[in-house]
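Just one chain is shown here, as structure tokens, and it is the form predicted alone.
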Amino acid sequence: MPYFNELGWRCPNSSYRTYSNSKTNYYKLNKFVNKPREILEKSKKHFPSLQDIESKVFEKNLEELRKRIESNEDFKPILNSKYYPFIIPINYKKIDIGEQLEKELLPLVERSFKNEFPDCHFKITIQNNLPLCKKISISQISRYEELVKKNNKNVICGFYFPEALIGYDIPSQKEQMRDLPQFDGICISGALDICSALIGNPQMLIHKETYSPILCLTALEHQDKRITCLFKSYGPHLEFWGLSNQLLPGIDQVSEQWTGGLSFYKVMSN
């Protein structure tokens, strides 16, 4: 059986709690997705130290690994579905990933947007006004690790894959490192990937016909495990969420909007 179907949503089985045996076409994201070189020069903007770095560049990385992927017959398939070229700066200062996410990370993604959409805003809720810094670490089986790893001393580019696994629950979501194949360089995807997905294309949630998915940060994990991290549209506007996803103790809701995403990433190269 094939791990992605023609969509490039992953297959389930009878081991994942999945909201349907098939993908929702309900929820949507924005039809456009920034180029490589405007992506670029988002990031660029919110990110001091890529100042150097030169779109041909950035281009050639992204194309190397999307021709590694395309080669790959396991994960070939998930190129049908949406993706979005991210890049990284180097996390010079090393900090703990809530820190990073709630002081540095947030504050871009809603610099970016803001400049996007300067009439519409961007929230920050967290359930029990519980803070992120010292609060979150890393799921184990996530792969997460690797890239926060490499990023500390290297710049990262990648693509993130936010349909993946829409309608999974959360658990489900995490058990794909457990059972998808080896690639050198793939995770849950979390906040660093995520957060400069949304930097470069800051339009991805905000859509006019339709609702949007909401985007759960998986690989990360609140203290509070019914807390999940997570960004959602709000009409015009977008929202980072830390959102009870338990319907009752230690039982997962299961949802066609919520959705799990899979980055695929490598070392920036000259």
Given for the second form:
Amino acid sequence: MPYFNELGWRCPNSSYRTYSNSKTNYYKLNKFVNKPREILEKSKKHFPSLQDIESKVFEKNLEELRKRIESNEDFKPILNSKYYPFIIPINYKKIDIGEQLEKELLPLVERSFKNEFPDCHFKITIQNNLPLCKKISISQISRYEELVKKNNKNVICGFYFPEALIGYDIPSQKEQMRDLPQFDGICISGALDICSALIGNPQMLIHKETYSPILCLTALEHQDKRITCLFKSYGPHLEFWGLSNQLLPGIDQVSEQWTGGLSFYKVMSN
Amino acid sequence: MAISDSITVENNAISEIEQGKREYQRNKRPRVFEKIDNHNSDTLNGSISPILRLKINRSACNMQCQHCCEEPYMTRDLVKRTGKKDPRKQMELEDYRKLSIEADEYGIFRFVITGGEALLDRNLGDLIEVLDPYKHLIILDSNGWFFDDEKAKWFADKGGYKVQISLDSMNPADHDAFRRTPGAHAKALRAFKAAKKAGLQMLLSSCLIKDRVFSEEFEEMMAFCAEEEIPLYLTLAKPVGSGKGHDEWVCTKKDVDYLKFLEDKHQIFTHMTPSYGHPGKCITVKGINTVNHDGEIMPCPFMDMSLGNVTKEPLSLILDRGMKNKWLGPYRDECIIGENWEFIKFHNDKVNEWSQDVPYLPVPYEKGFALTDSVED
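May I ask for the structure of the form predicted in complex with its partner chain now, the form predicted alone having been displayed?
Next comes the full complex, this chain leading.
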């Protein structure tokens, strides 16, 4: 059985809990902007340390990565779904991931979003007012730690596939790195990759005609396991929530709209 | 760089207005305060505390509004169609007393009393008493016709908390025509004054049809609400009840998105506006449930399909069943009965199928929602 269907959606099996056995199409992402130059320019505005990166280098690296995915029969179909290029500057300092999210990444997402949509709001709400600093860790089974480690010494580029796990509940999203084949540079999506993708693609969740998926930062775990960090649109606005992942006491949320992403990445090379 | 000044992660889940109201309840209605507080902490567990909207007095009404979703439940409509009133056993005071106890145990703190026009019910005072206005916030829906100074004082003295008065246009002729009742506009304006004088919380409830949000008239309404300091609550017109077939009334995402712009600038909201630390989302089961005259529970004010009957089953069982239904429980941003055409078709098909044989709504659970998937399947 293939790992991904023709829409690039992870094929579920009986061990996963999903909203539906097929990928639903009610919630839509905004267009995939296949213009790395544009994305790089937007990213540079908010990540000054990327100033020296040349567009052709960024494009070349993305193309290498795309070809590597394309040549892998297991992962090739994922290219049929929408994906968003991103670039992450080197993070030299080892900083608490919650603090990094709260103090650095979210403000940059806000700035990028408001730059593109000046009349709209970006809001952050954590249910029960629980803070992020010192409260967030990385899921041990997400392989996200490897991305963070590589990012401590290197600029990272990659593709964020937001809809790969749409409709999966959070525990089933997390299981994917155990079940999917090995690939050099893959992880369950978390903060650095999703925030960078949103900084370069601030239009991602803003759709005039339809509602968009809710992007879970599944690689991150709040100390309070009932909370999942996520991005969502609210009409024309963008919001970040620390939201309960419980449908009912003892029953995990399983929503047609909530999605977990997969990120494919590589170290930027000249 | 820190997060911008307008945003603080630590304290914005509950708005200042909501915090102020909670403090008021701490003294006036300690049990309500306790339940709100518990709801705030239990919400992470997935606990819900929906509004229970009680349709009383066979939905008798003095108006005949064009967009009314209640008409098929009214005696006048049933008599026209079947020659007699609804023969099903109606909820009695003891049933409501039991419901109030069950609701309290579940952590529910809000009852909305509605009709038709609830003030036509001579037993309204007794009903408020058995619901226990110091354990629950009692909110009254009214078209304002009968809500004069005397009635407002009476409601406040009974322990009533808030009145929601309907006004569908600032243009008196349009409002009266929409409600097919000359003078309705003037009476609604009088009702706001009466509510204010009696010290009641209030809101202006207005039906929004496609494109109205962009109209001058709507701007006038927002200005009126700002001037009078009345929160503006908007219900999106639905193609159900008397509105069935009026697909042209259904708001598009453009309307709804514009409303979300306006929410940042004005004190306006819909049933899907973020509140109580929850994001804006479909409120089926988790936000508002309607209790029909015969005890059937519908997961939304605009749905004609039941989740079970509260005179026959525990309330908690019915609500849990609803939360496990795939259409109703899981998170979704859109209003399914107002915007999701797949659901609207399913709903209207089931209502039509049922109505071919039986003239009484809602569609029982077994003939409607039971046919859809559960998250436990």
